[in-house]
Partner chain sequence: MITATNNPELSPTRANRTGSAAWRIMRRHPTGAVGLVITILILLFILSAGILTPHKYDRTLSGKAAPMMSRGFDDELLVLGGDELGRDVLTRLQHAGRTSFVIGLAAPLLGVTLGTIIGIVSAYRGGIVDLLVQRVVDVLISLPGLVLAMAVTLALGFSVWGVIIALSLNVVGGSSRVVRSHALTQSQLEYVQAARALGASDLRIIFRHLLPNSMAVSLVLFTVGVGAAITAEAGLSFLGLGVQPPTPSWGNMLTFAQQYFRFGAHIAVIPGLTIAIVVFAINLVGDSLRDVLDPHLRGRG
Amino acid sequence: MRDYIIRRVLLLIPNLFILATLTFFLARVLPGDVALGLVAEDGSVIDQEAVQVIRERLGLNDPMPVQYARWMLQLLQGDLGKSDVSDLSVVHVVAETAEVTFLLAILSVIIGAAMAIPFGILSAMMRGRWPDQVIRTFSAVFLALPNFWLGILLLLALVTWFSWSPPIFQETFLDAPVKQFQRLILPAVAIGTSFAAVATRLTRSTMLEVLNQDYIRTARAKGLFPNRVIIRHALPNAVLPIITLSALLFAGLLNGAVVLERIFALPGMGVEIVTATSERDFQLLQGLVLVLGAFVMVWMLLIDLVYVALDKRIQLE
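Requested model, single chain only, the form predicted on its own:
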């Protein structure tokens, strides 16, 4: 186990190097110029001399290999650089926006799993009966609905019928956990419902497969209570595919909730990535993508270790 963890941690280095390289060159394929945007902020006539001054200050006039070498040297020193537009350090921007994105992703997965696991188990136990048909129908419907559209409907319904809307001003979770929860609950429900639609069908299929195993029939033949058979024997063996899906969806949620972050005015990392892309803020864009990539890589390593803890038959060596 120790050797496996060491190998995986060492593999993070070339993976992050490849991610940083791809992000650097793909960002510069985008049309536009951050210097033009900075000069034209006030709507005045663009001064080409001022543009060249800004490009020189930001190092954009240097050859591409020089810019790339400077970026890599910064990373080796543990420096993610500063935003070309706001002049804030990338670390500061990550610290300001990461909480919203991570809390939204965590809350969405919790809500989705809380709906998917019981409904999936019920659907498998009632296979072919009307509860199974209803659950499968609703999972198909919510699978087809875009989560941002569902989020808009939830927001309009609460405002229209109950005259309630989420808090406007952003506060940290430690300072105001209730307000932070109120602000995140609607987008989390919208995303979690879409997640539950997928996870419910997976839970149903894995439970059906496990329920047909010989050891489950033996447990039933011994006269064990049905709930004990499901919870004690069937569910632990069916949970690994669900954990796999939850881990992948959680990683995807870190980048995929951009639309809902904009709809609900959430200052998350997804919105910052879109803003940095539109403003051609290369330093900020590179730093945010690299931080998210590093987290996803570490996250997948942790999930592999959870597999071993849940199922001793899995060997990672």
Given for the second form:
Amino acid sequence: MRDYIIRRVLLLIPNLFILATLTFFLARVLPGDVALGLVAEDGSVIDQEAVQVIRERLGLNDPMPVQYARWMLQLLQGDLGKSDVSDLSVVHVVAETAEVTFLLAILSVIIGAAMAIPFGILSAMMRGRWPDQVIRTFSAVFLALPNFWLGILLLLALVTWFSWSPPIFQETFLDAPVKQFQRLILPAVAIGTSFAAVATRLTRSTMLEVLNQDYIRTARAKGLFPNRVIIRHALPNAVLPIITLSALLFAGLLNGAVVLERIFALPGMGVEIVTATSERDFQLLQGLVLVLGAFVMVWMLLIDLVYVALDKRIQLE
Amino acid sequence: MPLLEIENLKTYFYGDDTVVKAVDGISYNIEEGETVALVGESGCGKSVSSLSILGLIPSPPGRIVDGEVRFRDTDLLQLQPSDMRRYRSRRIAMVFQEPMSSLNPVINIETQLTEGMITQLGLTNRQAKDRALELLETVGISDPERRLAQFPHEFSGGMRQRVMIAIALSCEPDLIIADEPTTSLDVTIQAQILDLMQTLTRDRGMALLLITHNLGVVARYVERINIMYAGRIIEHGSSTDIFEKPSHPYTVGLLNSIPRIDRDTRSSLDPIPGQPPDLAHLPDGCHFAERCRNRIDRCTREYPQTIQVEPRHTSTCWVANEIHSNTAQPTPLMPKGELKGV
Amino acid sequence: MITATNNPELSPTRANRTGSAAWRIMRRHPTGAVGLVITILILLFILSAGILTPHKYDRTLSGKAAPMMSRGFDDELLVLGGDELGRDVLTRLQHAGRTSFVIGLAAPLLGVTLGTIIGIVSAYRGGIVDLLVQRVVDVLISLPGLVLAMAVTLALGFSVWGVIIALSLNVVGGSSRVVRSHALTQSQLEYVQAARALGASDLRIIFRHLLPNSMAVSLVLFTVGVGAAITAEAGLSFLGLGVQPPTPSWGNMLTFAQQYFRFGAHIAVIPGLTIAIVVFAINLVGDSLRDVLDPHLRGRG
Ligand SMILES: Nc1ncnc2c1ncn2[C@@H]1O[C@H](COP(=O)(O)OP(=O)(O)OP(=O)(O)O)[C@@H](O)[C@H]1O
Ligand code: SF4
Ligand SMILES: [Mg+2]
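Could the form predicted together with its partner chain be shown next, to go alongside the form predicted on its own?
Next comes the full complex, this chain leading.
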């Protein structure tokens, strides 16, 4: 058990190293660089000299290995650098944008799980009968709807029928929780429904698996009431895998919400990454991708470890 | 009047385009306080037949298509689920085949042992716990106070089976069905568990249905034996009759494959050749025909009739009488001493 | 438990029995059959682009966002209306479908193939190779998929091929992980060990034993990937990074329509709905395929 944890944590080191390397090259495969954008922005004819000055300042003229070494050294010192465009520190940008992205993902998971878990359980218990058919059909339909399209439709409906548009503001969640909630609820519903479509199936199949176990037969043979068999014997065994799966899907949501952030004009990390990409703001792009990727990696590791720690059956081995 | 009377029970599993006739018209009975064995090779339908008694067949795909299961004159198959519930563990309790997976891994032993008593006997938590402590002691688990708080993964296989037995005893049923209670345990522990079950049921006047694929194991414990093959019972008789005057080629085959010290060691063991038939595609005629040494022409055409070879001894075979008179030789086959480990 | 031997779906079917086996599978999985039929119908619809099309896909025939069943300038019938530039939506759907389907099929094909090879080699070689390969896979899985795709399309230009390669990368990590764990159990099986002991070469073991045995898993992964790729293409388009006009794709139809919503919702609803129907149909096929091929689900009680 302890060895397992140590091993897994140690593997994070090469993983982070590869992640940092990959983000570096991901930025460098982009055609052009920030300088072209900076100069052209003023509307002036591209001035080779100005371009060179900027490139020199940002170190873009150095050979690739030198740039790579610089990036790695910088990371080793715990420094994510500054945006090439705005000169703001990357950490600052991450801090500003992460809130929206994370809140959106959390809200989506809550909405999704609130639908998926009861429906999935019901579906499993009613297996083959009409409630199961209905739930499965719905989940298949929502699985097929692109969530951004759902978002567009929702937005459209509200705009045309209620002339409502998502509020735009700068305050953080703590300053203005209600406003933040209003702005996030629609995209969260859109993402949450897609999430629920997947999670319902997972819940159902997990629950079915549990209901097939020998100990459920034992419980029934004792002459317990059916409710007790489900609630006391089946559910506790299904909860852990369901939560684990949801937590793993949560990581996917962090990465997948870019388009929705864009549609609803949310200042999140996804949109920031798109902007940084189009402006060839290498430092910012690398920083954002690195932070997101590292978070997902650590998160998945944590889920794994928690699962191992909680599951009594695994502990035995 | 028998305690339990099963008549023409049929339980089928419906696949997409096949029907598995796991249990195909079996009949037998168990008297009050009696110990009876149901013996047959793996996959012949023993578990399915016993699960059918308590309505525990997974459905779909399983369905009881015919028959009666009379428990003191009540046909259990006609009961509503809520009434059937009252019979489970209160009247008929089960000990399952797989001790490792039959206990819920996330619930402690106390709850798993007491919940049946609370539901079925209306005991308070306190009373149930006191009884649980007694029961653990009875089944030979020491330090019951500490054990109650533990979880299944803290018990060995043998210990878990003891817990299962305690659960089965807990509501004072009239009948305990033990479905291969020892198959997955060490040989030494097997004997301990069987002895324990025998003593406990005998002391309490409970009937015991012992299911096994190993005829040798049950020899010492049971009064009557039903031999099952491919979903049907093919021979029935007292323990002595079955061992001394087996009247069905399959039973003879089973007996020949048991290692015994009381028999001439030079006659080597010979297991029955071949495989039992696929329950989804049963042959016409006798199900055992393909593997049978005594086969006659008729066997592959017609399913044999059940022949009474002695007053309480039947065999479903066309040549039952011949086999009977052949085996009913003066040499005693019934094991008198210890069985060799099986 | 239904064992492998008495399951007709698994026993090796001779060529002349393949047809009847397919028919049996269809009967057992009616939803899969429905999905297959819808998919085939849509494919026919798409393949008839340019042959059985009412109009030219790039010609303006009417005013902005003409409603469904309306008439164009020259009295042409626009069954599904006109788009933001007055082009026939029906015709465009047909043409766009080609792009979307080519991407939808090619991206997972490429990605799953790569993933399968990586997964099998990683599982079979084990040791340091496995350790290193799995680190890269870890990273691929935790990287934001769209970001990866964005960078690659920008690097390769906005061609259909650029998008295919970009989207295939998203599939490689996940599918190699799945195939690897499957191949790991396979390579511990006796027959592989036996083949090894008999001195079969690595390549032979991989091609004769491991690869054929992973085909079922890969096929399911591929089917799941088709729907995902079609959706992802639309997502990329939405960010302005997908297939660029004038080549139509369902994704970019949706994207450009968005600004003209107020003139007529149909120009955004129709491509979105089309994507949804296609993905739905393909998912149905995928689910049935999984039922047939996944040994865990087979013979469930
Ligand atoms: N849930 C199920 N679905 C389909 N078929 C089943 C199911 N359960 C049992 N069967 C079939 O019923 C037959 C009898 O099974 P059963 O479990 O009763 O055998 P058994 O005699 O108890 O064997 P064992 O000694 O291995 O426990 C088997 O051949 C099996 O194929
Ligand atoms: S009926 Fe025939 S085949 Fe069947 S057991 Fe008797 S002799 Fe053998
Ligand atoms: Mg059994």
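Residue numbers count along the first chain shown, from 1. As the structure is a computational prediction, the values presented were derived from the model and not from experiment. Throughout, rigid core stands for the largest set of C-alpha atoms superposing within 1.5 Å between the two forms.
- prompt: Can we say the CA of Gln182 moves by at least 2 Å between the two forms when the core is superposed?
  reply: It does not reach a 2 Å shift.
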